[in-house]
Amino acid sequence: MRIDLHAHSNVSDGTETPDGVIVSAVAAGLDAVALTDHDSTDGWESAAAAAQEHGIAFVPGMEISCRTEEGISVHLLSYLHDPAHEGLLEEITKSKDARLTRAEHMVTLLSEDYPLTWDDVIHHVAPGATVGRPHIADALVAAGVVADRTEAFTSILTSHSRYFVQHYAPNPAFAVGLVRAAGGVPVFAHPVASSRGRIVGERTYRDMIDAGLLGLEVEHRDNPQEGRAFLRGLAAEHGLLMTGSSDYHGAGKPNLLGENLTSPEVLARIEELATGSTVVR
C-alpha cells in the first residue's frame, strides 16, 4: 500500500480543492492520503466524499500551528480526532482569528512598499479558507514583485522581514493534549526542518511526549538525513509511531504526492489509537 499522510488543499494554503487533492492522489497511485489543513477540517467531507467516488481510503487530518516559548514554530499533525471537539475547536478558532489579523496587518505593511492591496490578496483566497503568507506570496506573485511562492517565503515574506507580523499559537505540549482529548493520535510534524527556520530542542520533545504525543514524521523532503536518524532513534527510545509523507500543496510548492510514505502497519496502529473518528474506506 502506497499511503500518504500529509496534503492541503485551498482550504488552507494548497492550491487544489479537497476533492482535487483525492484525484491527484489516485493519479500519484495512492492507496491511502490524510487532508491535512492548517487548523482547519473544513475540507473534510468533501475529500470523503471523493475518496469514497474513486477507491481510495481518505484519513481525516488537520496540522495545528504551535509555538514554544522560545518562539519556535512547531507544527503538530492530528489524524483521526473529533472535529467537534470542543476544547480544541475554540483553540483553532483562535489561531484562524489571529491568522486574519496578522495577514490584514502585514498586507498594511507591504502595501507601503509594493503594489499590493487586501482585495488583491482574498482573491487568492477560497471561500471559507483562512488568509495566509501563501496567500500574500500568490497575490506578490500576481502583481510580479516575485516569480513564486518559493522565492517570495525566502525574501519578502520571511520571518527577518520588516513585515512579518507573529500571530497567535498554542504551545506544543498543550496542542498534543488536545488532540489526545479530541480522540486523535498527535504526529510531530517535520521536526527536524532547520531549512525552514529554529528547530526545537530536547525539552520540548520531553514535553511534547509527556503530554501524549504519538509519532513523528520522518520521512519528509525537509528533514535532512542525520535528522532523521537523531528521529528514528527517538522514536525507538519512546516507542513513537514514524509516519512518512509529502506535505502536498498542488502547485504551491513543489513536493508530490507519494514522494515519501506511510507503512500499512502504522496507519493500522493510528486506527487504533483514534476514538474521535474514521478512516474513509
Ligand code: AMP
Second form
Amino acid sequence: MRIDLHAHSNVSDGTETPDGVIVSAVAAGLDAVALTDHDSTDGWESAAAAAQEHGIAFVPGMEISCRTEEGISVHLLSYLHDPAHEGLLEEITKSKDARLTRAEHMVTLLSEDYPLTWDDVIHHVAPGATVGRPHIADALVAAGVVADRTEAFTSILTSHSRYFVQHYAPNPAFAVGLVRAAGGVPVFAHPVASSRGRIVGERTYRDMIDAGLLGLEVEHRDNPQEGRAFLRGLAAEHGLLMTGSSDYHGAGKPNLLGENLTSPEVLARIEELATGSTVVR
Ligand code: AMP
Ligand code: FE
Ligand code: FE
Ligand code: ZN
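Next block: the form predicted in complex with the named molecule, after the form predicted on its own:
Below is the whole assembly, all chains and molecules, this chain first.
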C-alpha cells in the first residue's frame, strides 16, 4: 500500500486542479492520497469524485498556517474533520482573508522595485483559492524577475526579505483544539524543517500535545535526519502517530508524490480517531 498524506492543488498553492492531483497520484502508483490545501477544503468534492472514478482512496485534509507567540511559523495538518464546523471554519476564513490583504501589501512593496501589479498575481490564482507567496512568485517568474518559485523563495520572498509581510495565523495549540472539536486528527507538519525558518521548542510541543495533538509528520524532505530521530523519540514518549508524505505542489515544487509514505496501520488509526468525515473509497 502506497499512501501519501500531504498534497496541494490550485485550491491553494499547488499547480494542478484537485482532480488533476488525483490523476497524478494514480500515475505515481499511490493507493491513497490526501488533499491538504492551505486553509481550505474547497477541493474535497472534486478530488473525492475523481478518486472514486480512478479507484484510489481519497483522504480529506487541510493544512492550517499557525504562528506561536514567539513568531515561529507552524503548519498543522488536519485529517477527516467536519468541514462545516463553525469554529474551525471561522478561523480559516479569517486566515484566508488576512492572506489576501497581506499579499496585496507585499505586491505594493514589490512594485516599487519590480514590474509587478496585483492583476499579474491574480492571474495565477484560481477563483476562490487561498492566496500565498507562491502566487506572487509565479507573477515574478512571468515578469522574468526570477527563474522559478524556488529562486523567488531563496531571494525576494524569504521571510527575512524587506518585502515580506506577515498575515494573521492562529496559535498552534488553539488550532489543534479546533481540529479536535471538528472531529479531525491534527498532525504537526514538517516540525523540524529548519530550512524554512525558526523551529519550535519544547514548550510548543507540550502545548500542542496538551491540546490534543495526535501525530507528527516525521518523513518529509524538509526534516533533517537528526530532527527525525528526535521526532521518533517524542512520538514514542507521547504515543503520537508518525506519518510520511511528499507535500506535493504540482510543478510548483520539486517534491514528488509518493517520495515519502505513511503506513496502512497509521492511516487506519487516523480513520478510527476521526469523527468529522470519512475516507472516500
Ligand atoms: P505563505 O503561506 O504565503 O507564506 O507561503 C508559504 C508557502 O510557500 C508554503 O506553504 C510552501 O508551499 C511554499 N514554498 C515555500 N518554499 C518554497 C519553495 N522554495 N518553492 C516553492 N514553494 C515554496
Ligand atoms: Fe504550500
Ligand atoms: Fe507546510
Ligand atoms: Zn503543505
